[in-house]
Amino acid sequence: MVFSIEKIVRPKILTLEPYRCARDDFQEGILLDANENTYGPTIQGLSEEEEKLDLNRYPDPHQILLKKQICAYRNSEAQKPESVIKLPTDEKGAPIKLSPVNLCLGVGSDESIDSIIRACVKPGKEKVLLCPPTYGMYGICCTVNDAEIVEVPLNLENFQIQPDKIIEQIKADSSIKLIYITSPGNPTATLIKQDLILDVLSQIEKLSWDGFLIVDEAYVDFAPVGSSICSLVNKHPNLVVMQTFSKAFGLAGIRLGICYSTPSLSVLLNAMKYPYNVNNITSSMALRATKKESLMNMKKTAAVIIDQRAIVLEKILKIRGVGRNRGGLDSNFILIEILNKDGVPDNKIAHEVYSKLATDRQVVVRFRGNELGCKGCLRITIGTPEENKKLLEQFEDVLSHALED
């Protein structure tokens, strides 16, 4: 295998010297140089933890103490017993750690989703591979890009990648930069067999291929422990991993993403950033949220969305009128089959009990139904044990009067 970053990303990102701010320089004394209200924010009545986070100054642009943070914690989830997935070795046998060269943060994942599109397509030539159903975002920045899509779907048995069809098309079509797989899915709620990935890996290696495998993992830490691949993106630079503070660890306003790649990736995607993308209060609450108490803190609150989501998946399927679990048990939301009188995944009826379900009865559940393989099927996320119990009763209420109209 022959990587090279020079044949993948566009000449232009590859010469781009980044923004060069106040912030890089220096970030204490008396600073006079970023032209910043000295005097503090206008807001009265800020509390004594507002005023901690110096409102006034523009953010860490680096953001290391964070990412150090983030690869701590991975790295700990990879070299756990259990782990599905271990940190790789190099010739001598010791573990390769990933580290902040590794990362860039984002604003939520589709910062980066955004950004490697417009680093390594180029626009109105070059192509992007999605495996639908898959989530949406990819599809609308490809759009935004212009970068012409070229689909290879999911097992629509399982909802897994199909490796060997995956690579007819690449070998089939020179132009496709990079391939966005979603694991778990959304809106699956299905873990890709970490054994497909690494043969997809395995394959593109083999064909020196001139691109990215992206895997999107916001909703890995409700998968089984150590199932993420982040830690394999320094043996495996074809690999790129997103992850987000939006689900588990149950951040979702602060907006902020992660994406891991080999360095002379990373480098460049920092080099494109925004100066500032990560603000001083996203900044706070996660690395709050990445130290060692409230990481446990976010797998317990994990363990309960899995135990509840395991009650309200055994009490949903005895409803009348509801099919399938279509999806599989990897998220912390369920994918699940409407049906009609006579027993068939129905669209309508879906969309009637979604659309009385929000109206009616102030509980809003998602509709799937129009995605690849979903015919007739609702997302539902697992909610608190008071609201998993009004989704319930108002559910099987809506359906049934759906059913007898």
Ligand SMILES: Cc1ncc(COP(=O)(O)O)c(C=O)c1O
Contents of the next structure:
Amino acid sequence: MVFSIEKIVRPKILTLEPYRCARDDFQEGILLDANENTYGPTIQGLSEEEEKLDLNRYPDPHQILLKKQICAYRNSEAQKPESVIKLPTDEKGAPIKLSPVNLCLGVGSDESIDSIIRACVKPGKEKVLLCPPTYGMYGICCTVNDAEIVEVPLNLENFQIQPDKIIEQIKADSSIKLIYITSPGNPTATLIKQDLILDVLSQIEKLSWDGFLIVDEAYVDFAPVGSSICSLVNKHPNLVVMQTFSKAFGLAGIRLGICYSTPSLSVLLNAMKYPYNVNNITSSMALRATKKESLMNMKKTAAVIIDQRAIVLEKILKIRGVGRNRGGLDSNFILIEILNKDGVPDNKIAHEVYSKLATDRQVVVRFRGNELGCKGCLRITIGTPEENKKLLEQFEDVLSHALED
Ligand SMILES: Cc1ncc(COP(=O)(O)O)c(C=O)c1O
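Okay, that was the form predicted alone. Show me the form predicted in complex with the ligand next.
Below, the chain from earlier opens the complete complex, with every other chain and molecule after it.
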């Protein structure tokens, strides 16, 4: 295997010097270097807690403490005996832990999705491989960055990736620079088998492929313990892993995503990002969310959601007009089929149910029937027990009316 960052990243990005400020070198004293308002925020009636956020100051561009806490959590997960993925080891057998040099933080994973394309894909010339059905932002970011999309669908029987077909494509087209995989998938709720991801990695390494395999793990904390492959970025330099605080951490509003990669890519992603992309409110919340007690609470909540998912699924599958649970059981949502009177998945009825639920019953789910392999499907996020109860009542009623029409 020959890994060469120079052959993957756009030449101009390789030479990029990060924006520097005086605060990189001096953080203490009378700070008159950044044209901030040293009188403080002009909001009246800030609470004591809010005062502590130093909102008149630019945030720390590096967020080392937060990165350390994130790494500590992921390293400890990977070291649990029941962890599916173990930390990689060096020649002497010592574990190689994630460290802040592996991380770039973004305004949600959406920022990282975009910035890797910007870093690696020459607009109008190079391509990105997607595996539909998948998360819509990859396609949007490709369009924005003028990157052509090549598709290798998931195996529609089980929503797993098809390694040989992916490899066939990258062999056939040397302009493909990135592969995006979602694990667990959206809208599929299916964790991609570790063996399949490792198969792709080993094949691209054998080929010395000049590109990155990006695994988006937005929902990984709903999958079995230690399912994340983020620590493997230190073993497989072509691997990039993304995570977010928007799902299991319950912090979609703070907009924080994590991108794990080999340090030679990470340093460039950090150089590219807007220096103050992680704001003071976000970092303060994320620091709290990655403390021991909050992490325990995150796991407890994820377990409750998983229990609720089983309850919702059991009940919903008994409702007349509901077909299969089309997706997997690795996320905080389910993907279910709506059938017509002939027992066939039906987009018209599914869309009607979606729309009536939202407009007449104030229950909003997502119509996914136009996604590949998802005919007649609705994607339903698992809510609180009260929300789920209301969903089930309203859903049954709306669907029974739709079937009568
Ligand atoms: C697979 C996947 N990746 C990324 C995201 C976006 O994450 P963030 O909120 O961190 O931008 C989502 C949001 O739904 C998602 O489903």
